[in-house]
Every structure is written in structure tokens, then in C-alpha cells.
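A single chain comes next, written as C-alpha cells; it is the form predicted on its own.
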Amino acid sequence: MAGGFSAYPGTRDFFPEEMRVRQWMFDCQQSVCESYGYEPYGAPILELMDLYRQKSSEEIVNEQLYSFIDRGEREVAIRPEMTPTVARMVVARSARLQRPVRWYSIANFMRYERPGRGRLREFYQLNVDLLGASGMLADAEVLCLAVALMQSYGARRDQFVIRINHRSLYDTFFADLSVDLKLLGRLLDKREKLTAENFARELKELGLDDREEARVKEYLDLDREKLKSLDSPAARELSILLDYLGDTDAAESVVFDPGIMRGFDYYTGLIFEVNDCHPENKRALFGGGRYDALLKQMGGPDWPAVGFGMGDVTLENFLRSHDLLPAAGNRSGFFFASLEAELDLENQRLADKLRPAVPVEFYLGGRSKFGKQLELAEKKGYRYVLLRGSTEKAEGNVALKDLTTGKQESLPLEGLAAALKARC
């Protein structure tokens, strides 16, 4: 470990090829988004501690949080999700804003829990949120959203599911029920996580009776069919949104499962939860919901408003698992290479004319052997090799190498940055 030093448990370094790797993510991300006219927004990484006492689960405020005393005497938090700070800040500007909202953020989040795999104390995330819209049709448009980014990355429909449920179907379900729902929730949550006898156990443990007993078994054995038959709003609200979604491009990758909560006590209607079918990475990527009161909750307007979070340490698990990553190496743009030293400085010149158009990195190593040089814009991922000497300056042109196909062509100084954008 050169100097002693190496980042905080949990916590990544990312170096030039790990960054290409994340910023394809967050680009696939960004143009999905934009494609539905969600516009970007940011933050402050610290928010005040208060907001997550009122607005986070009690998980994440009493376990998760990294806080701290300023020097001001304030109490503040590093943010460990963004759905209370859209909430802040929509809040601050909803007598201007348009309706309904359209959001997305791509930012890193901070949560101290133990790091494994899918989990770590240092995370970037995707969230989008539509506020002021509610009804069947703002719930399916973020679901369509979520499979659209998941095909933006080339997944298919068979390596994906989206399960969802409604926060008000379990309330009115379990109406009469003698024990915290909240802890039946989270029992529900992590059931996949338990064998049939620890659930079985655990059950009994938060004192249910056996009628209260059969009555869960009941709702967990709740389907489609079963869920038109019940006397439900929240039922039927389910029923027509997957009625409509069965015309969309999301109908094979979205099913309903009583067993979906999601751990956060805002939500207050549909929940859903997207899970990677990949038989050695079986878990949830990501999940959101609609949380139609938590405007209100913050002084704000009574807007109805849903929206999900996907992290991207089980985004690029997922990514990994069904070999739908980008090679590490691969770089856009062109490396200029050194012919001759009397040429370097006009070429130098004419790489600085290409720049408002595609990438180019002039070589600046010396006198080394074409052939190095060549090796080295290998091992640094370009496909794309200029070369200007003596006699492509007599004859006006530049030559171009394809590395990856090892042809070469003459392209005219006219239009030449035209014609590398092209292959970019």
C-alpha cells in the first residue's frame, strides 16, 4: 500500500478506466431520462439532521447515518437517499414551479452499513421523481421509465422483473391485525432472505395468532386473479394499472407481489421493487413508490408525487453478472501521433482546431518508435490513430489508423473534423 494510505472502508476509488465505465452509466441514465423530459437538478451532500428524523425510516435515521456537530452548533447529516431533499426543495419553490415536476439527479449518497456485494457506505445514485401528477397514468410512466433504462443497457425482459404492490393494499388488509404493521412489513421484506422455518418463527415471534397467521398467508398468496375479487380501491387501482401496462413495452417485466414494502414509512401507494433474474446475483437492484403526502408533511402543497432511486453498485452488478458491460478500455476519440518533431507544433495546432468537434490526445512522449506509440494508444482504449508526416502534409491530408481492423485511409484537412465525428 504505496504512502500507507487507502480509501475509507466502503468507499471506491475510481481511476480513468473505472470512470469511462461509470460515466456510460450515468450517460445511458441521463439520456433515458431526458427522453421523458425529466430535467436534471442537484444538492448539498449535507442537509440539516432534523429532515431525516422526520422523513427517513427510523433504519437509515437510528443505524445508517453519518452525523455530526459543525462548528456553527448545527446538527447535519451527509445525505443517505434524496427523496426528503426533492421533497425540501420543491417545497421552497412550488408557488413558481409547473406542474407536475418532472426531476432526475445523479448523485453520491452515504450510508454506514457493513460493505458486501451490492452494498456499500459510499453509493452514486439515479433518482427521479414526478410530482404533482397522480393516477394510473404518472405510476406507469415511471415504471415504463425504469424498464426503458434497463433496456438502454441491453437487458432483456427474461433478465429483469419489476414487482409491485400498494402500501394501502397491505394497510386495509391487515386493518384488524393485534401487532405493529410495521414490523409485519419488514418481516415481509426480508422474507425471501429467511428459510420457510425462520419466517414461520419470526412470525410467531411478533405474536400473531393462528388466525392472524392464516390471515398472512392469505395475502401472500395473493395474485392478479385473486386481486380483481377484492373489495380494494388499492386493489383496484393495481388491476388497471397492470391492465394498462400489458400495451406498453413494460407488460412482460412487470407482475404483482403482496410481498414487495420497501423499508421507507413515506410511502403511501404503489411500491414497487425491479429484481435481477440471474440465478448467482437473485436480489433487488432498485426500487421506488409514490409518497403522496410528504409535501404536505414538509409545509408544503398537498402534491401527489412517486419516483424511485437505482444505486449503481447493484446496477453494475447486475451490469456484470449478464455481460452487459462495456470493455473497461474503450475510449472515444483520437490519439495524434509524433512523426516528425519539426511537425509537432502545426500538428499540435491542428489537433487544437479538431477539439470543439471529437477528443484528441497529441502525443507528447518524446522521440519513441511509431510502434510504441502505437502500443500505447492500444493500452490506453483507443481504436483511432492520427498520423501527419512530410508526406501527408504535401498532400494535404491526414492518415487515419484503425487499430481494432489494423486498415489505414487518407482523409482530406477539408472536412477533416466532420469525418472523425462521424466515427466517433
Ligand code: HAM
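Residue numbers count along the first chain shown, from 1. Each form is matched to the other, and the largest set of C-alpha atoms that superpose within 1.5 Å is called the rigid core. Everything quoted here is computed from the prediction, not taken from an experiment. What changes on going to the form predicted together with the ligand:
Relative to the superposed core, Asn347 undergoes a C-alpha shift of no less than 2 Å between these two forms.
The Cα shift for Lys401 between these two forms, taken after rigid core superposition, is 2 angstroms or larger. After superposing the rigid core, the Cα of Gln373 is displaced by 2 Å or more between these two forms.
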Given for the second form:
Amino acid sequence: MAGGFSAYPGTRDFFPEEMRVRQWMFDCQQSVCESYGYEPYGAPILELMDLYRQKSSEEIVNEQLYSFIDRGEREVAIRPEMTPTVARMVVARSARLQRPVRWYSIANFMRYERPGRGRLREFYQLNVDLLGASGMLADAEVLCLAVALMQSYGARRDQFVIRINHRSLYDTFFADLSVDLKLLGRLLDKREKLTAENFARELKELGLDDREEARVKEYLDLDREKLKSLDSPAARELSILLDYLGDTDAAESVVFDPGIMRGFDYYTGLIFEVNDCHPENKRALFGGGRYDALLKQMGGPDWPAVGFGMGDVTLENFLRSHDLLPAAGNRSGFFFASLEAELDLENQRLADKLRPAVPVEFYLGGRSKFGKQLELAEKKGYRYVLLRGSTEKAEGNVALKDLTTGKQESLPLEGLAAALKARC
Ligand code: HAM
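Switch over from the form predicted on its own to the form predicted together with the ligand, please.
Below: every chain and molecule of the assembly, starting with the one above.
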């Protein structure tokens, strides 16, 4: 490491080239959310600790929260997720909000986790939430939006899968079990990370007898057909949703998986997780579900809600592994090179005239050779370079070089801004 300090473990600095990738990922999210009529919102990074007690997951509250006592003796926490915050905000304004509320945000969060592939201590999350609408249409909208997001990155159907389940399916299926259902749920949640032997051992440790173990197996063997024969409202809801999705774009991406648990206590209905099919990326790409009781529990109206959180770390891993990140050279705008020192002042003025229409970076690096300037423009991610020497000046033109094709063309000064804008 050059210099004495490094970033706090599990966090990232975003240098401009990383920032470009991040911004591109966020731009796709923004445009898909807005195409579904979702509006952006924002919130503070600090919340009163009480917001998370009983309203988030036990694991997050007990092991992952960054919390401290502020100078006014208040117990505060850095937000580990957005759902309690969005619920708090909607409760505060519910009398004035038009239902259903369709909101999205892209924000940073902190959880004290062991950093590793797909897991950091600071990460960004797109949160998409639909509040005040119940039923299959709302669930289907959120799932279709999730698929549209993946498609906006160019993801193919065989590269990701959305696995859905219903919180009550699990609760009713195991209603007569003597063991702690929360502990069993946690074990089912992590079973894909365990070997078959370790999973069986941990089941035994929970105290399940043979009949109960067989029941767990029966549960994990449930599929769409068996779901139809179950006498439970949750099974019926899921079957109807899956049949309905069968007629949409999402059909091939959504499958039923009884093993999906989700760690948050606030989920009440549909729960889902999106997985990357690339073998290197074992962590869920994103996840969410229906949380119909949370707003009421927080003293608000009895509004149902459904949504999901998509993390930037897992998303970037997905995009890299499947070669879906845009190639370098994705920087919009123009690099204005310097051919002759005598023309720098004039050219700088020309750059100023172009700027209301297009971004222009003017070369100020001294008298480097032209080839070096082109290298610099390429490293900075530009595709186009502008050139104006005495020949171009005499002809009333500016030359435009395309670094991806190597081709150069002459553009007249007249109408130059519009011609460049068309290439952005
Ligand atoms: P979550 O499953 O905890 O759900 O997080 C959703 C996504 O955020 C994960 O799938 C992952 O992409 C990303 N994520 C979470 N923790 C980390 C981490 N330590 N490092 C990197 N990425 C991470 C929730 O947060 C729910 N509040 C989502 C939700 C919104 N449910 C309804 N609305």
C-alpha cells in the first residue's frame, strides 16, 4: 500500500473508473424502476436503534448493527437495510399518500459481516417497494420488475433464477413440530452451503425425531404439482401466482422453492430470492418479500407491502462473471487533444461553447506527443477525441477520432455541437 492509510475493512473507495461502472448500474436501475411508475426517495443513514428492534432480523440486530450512543445519549444505528426506514416514512405520511405507493431508492448500508465474495461491510442496495396494494397483481408486478431489471443488464434466462416461496407455507407445514421453527428455518436457509452429512447432523442436533426428519424431507421435496394438492391458503396463493406468471415475461425465470426462507421476521407472505447461476457466485443476487403487518406494527395504517433489495456487490459479480459490463470506452463526452500550443486558447474557448450541449475535457498535460494524448483519452474511458490544428482551422473544421474504430472524420464548425450530441 502506498501511503499510510487504507479504507476501513469491508468498504470500498470508488475511483472514477469504478464510479463509472457503479453509475451505469444505478442508471439501469433508475430507468427500469421509473418505467414501472416508481418514484425515488431518500433517507438518513442514521436511525434510532429502536426502529430495528423486532422490525429487522435477529442476526442483523444482534450481530451486524453498527450502533453507538450519540452525544445526546440516544442509541443510534447506521442503517443495515431500508425496509424499516421506508415503513417509517410511509407511516409518517400515510394520510397524504396516494395508494398504492411505488417507491425506490439506491442507498448505502452497513452490516458488520465477515467480508468475502459478495459480502462487504458497506454496500449499496436498490430498494423497490410497493405499499398499500395486496394480492397477486402486486406480487407479480414486483417479480416482473425484478426480471426486467435483469434483462436491462442484458442477462439471459439461463443466467439467473428467481426462487419463490410463501412464509406461511413453512409455518403451517410444520405447525405440529416440537422444535423451534425459527432455528429450523435458519438451518433450511443455509442448507445449500452445507454438505448433506452436515445438514443431517444439524437436523439431529435440533432434536428432530425420525418422523420429524421425514417431514422435513417431504417439505423440501415439494414441487409445483404437490403444491396444488396441499390444503393450505399459502399453497393456493403460490399456485395461483405461478400460474399467472406463466403468461408473463417472467415465466421462465421464476420457480417454486420451498427451501427459500429469508431471515427477516417481518415477512408475512411471498418471499423470494434471486440467484446467479454462475458457479462462482453462490450468494443471492437479491431478495425480498411481502411484509403486510409491518406498517401497522409501527403504529401506521393496515397497509400491505411487498418489495426487494438488490445489492451492488453481488450484482457486479454477476455482471463480471457473465461478461455483461460495458466495455471500457463507455464514458460519454469528448476529449479535446492539443496539437499546437498556439491554438490552445482558441480551442479552449471552442470547448466552452460546446459544453452546454456535450461534456468536453480539455487536455492540459503540457506538450505530450499526440499518441500519448490518445492513450490518455483511452485510459480515461473516452471513445471520441476532438482535434483542431492549423489545417482544421484553415478549413473551418474540427477532426473527430473514434478510438474504438480508429476512424477519423472532419466535422464543420457550424452545427458542431449538434453533431457531437448525436454521438453521445
Ligand atoms: P437482504 O436479503 O438482507 O434483504 O439483502 C438484499 C440484498 O442486499 C442481498 O441479496 C445482497 O445482494 C445485498 N446485501 C445484503 N447484505 C450485504 C452485504 N453485507 N454485502 C453485500 N451485499 C449485501 C433486505 O435487506 C430486505 N430489506 C430487502 C427488502 C426490501 N425486502 C422488502 N423490501
